[in-house]
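Next comes just one chain, in structure tokens: the form predicted alone.
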Amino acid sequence: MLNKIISEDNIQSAKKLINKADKIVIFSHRSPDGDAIGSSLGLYHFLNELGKQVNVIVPNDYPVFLNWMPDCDQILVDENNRELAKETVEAADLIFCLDFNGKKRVGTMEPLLDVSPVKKIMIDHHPDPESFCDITISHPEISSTSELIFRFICRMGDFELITKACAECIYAGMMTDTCAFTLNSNSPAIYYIISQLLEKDIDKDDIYAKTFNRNTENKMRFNGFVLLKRMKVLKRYKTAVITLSTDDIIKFGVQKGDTEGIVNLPMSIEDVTLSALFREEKDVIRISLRSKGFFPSNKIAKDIFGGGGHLNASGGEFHGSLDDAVAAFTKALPDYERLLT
């Protein structure tokens, strides 16, 4: 049995809001990953079973390797159809905010969130949630927001309403946010939840294959190029640094999601504790960080780049050149040397 980490007050309050609502919108964060899409579609399928009219809206496109998820084609991408996104939010009776803890994480959709007068429910597992929702279900100790969605549905007393499609999305979100259950996944509760999802007739091996085993030849060659030409190992600091310029992206015809997971590659090096990926985009440098053990990658993300995230997986942004972003990072590494050893 699962421990009841979500408070009864939050469950009952959320249940009342859901019962009153006819049109529900689910928001998730910019550059949505597997947990963002998995938790959003998991909740989407559940609310559909309750007879609600549900829309999932994300700021920009999700990686193509997630396009197998049931009803992913129903996701509304704000940057592709801003007017429809605006109309959909304006018609909503209730908004769920999934897998993000602050309004700036939804990028261009922040004004839509700000002006909407309807009640909002946050379900998230990132630390330090902002207080912009009427109900905040925040549990940083939980491995993924998708796991929280499963717990939320069960606490609502509606396990029987979890369809196979719902279960597949929840499992995919849990799997991707734990790097296939190799990171932040030692809780026995995770494997109890998996056993319950298997009862819904999901094929976890097939889900893994559809998500992770879809590399193109071009992407594999790109990965080889990155490791050979764009990775530096700073042995003193047990840190690997990968830099990707816009020219690199163009040269290899990198598609949405092709850089997903690259930051994890150096983590298989025995003496690397911290991996940093610097990816040049229009007007901004995106930084992804991964770490081993108890090293707080999220502290570096926050201190240097104004970002955040989890202990072993975090990120931030830098407004400037790619070289300046890397310089700021390497200059700060001595401050964390004690933690890296």
Contents of the next structure:
Amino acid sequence: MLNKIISEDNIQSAKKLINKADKIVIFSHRSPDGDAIGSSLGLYHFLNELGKQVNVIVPNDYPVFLNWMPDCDQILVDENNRELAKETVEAADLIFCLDFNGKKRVGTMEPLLDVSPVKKIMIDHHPDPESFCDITISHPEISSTSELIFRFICRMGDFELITKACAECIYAGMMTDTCAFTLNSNSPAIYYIISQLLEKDIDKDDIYAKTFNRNTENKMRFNGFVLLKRMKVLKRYKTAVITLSTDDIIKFGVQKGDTEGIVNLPMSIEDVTLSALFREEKDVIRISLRSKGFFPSNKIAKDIFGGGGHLNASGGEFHGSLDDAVAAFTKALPDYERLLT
Ligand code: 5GP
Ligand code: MN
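Switching forms now, from the form predicted alone to the form predicted in complex with ligand 5GP, please provide the structure.
Everything in the complex follows now, all chains and molecules, and the chain you saw is the first one.
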């Protein structure tokens, strides 16, 4: 049996709102990852079983390695169809906000959230949620929003309504946010939940392969190039820095999703505690940070780049040149030296 972590008040209030709603919209964050898409589609399949009309909306496209998820082709991408996204949100009776804790994280969709008069329910696991929802189900101690969706559905009394498709999406979200159960994944409840998802006939080995074994030859060679030419290891600070210019990305013809896992590569170096990826985009530098143990990567993300995230996985952005972004980061490293070593 699972311990109850979501409060009974929140479950009952959410249940009332769901019962009253016909059209439900699920929002998730910009640059949606496996947990954003897994939790959103997991909830989508469940609400469909309840007979609701459901739409998942994200600000920009999800990476191709998630394109096997059941009904992912139903996801509305705001950037590709702003008019339809606006109309869909305007028609909604209820909005779920999944896997994000602040309105800024939905980028171009923030005005849609702001003007919508309907009730909003947040289900998320990032620390320090902002209070823009009527019900805030926030559990930073849980390693994925997808796990929270499983718990939410069970607490609604609806385990029976979890279909195989729903279970696949939930499993994929739990798997991706824990790096295939190698980070933040010591809670026995995770493995109880997996056993319950297996009862729904999911093939977890196939889900792993469909998600992670998706490299092209070109992508593998790009990884090699990046490690050889674009990674610097700052031994004193146990920090690896990778810079990717738009020229690099164009030269190798890699897609945005191809740069996803690169920040994780230096984490297998024994003496690296912090890994930072700086990726040049059209008008912004995006920063991804990963750390080991108790080192708060999200504090660096917030202090230097106005971003946020989890202790061990966070990000932010910088307006300026790639060199200036890296300089701002390396200049600040001595302030964190005590924590890094
Ligand atoms: P990734 O490096 O995979 O893009 O992001 C890792 C984590 O950092 C995610 O949990 C994401 O929510 C968070 N994150 C990434 N970029 C930002 C940002 O610009 N602002 C905030 N607040 N969080 C971010
Ligand atoms: Mn997540």
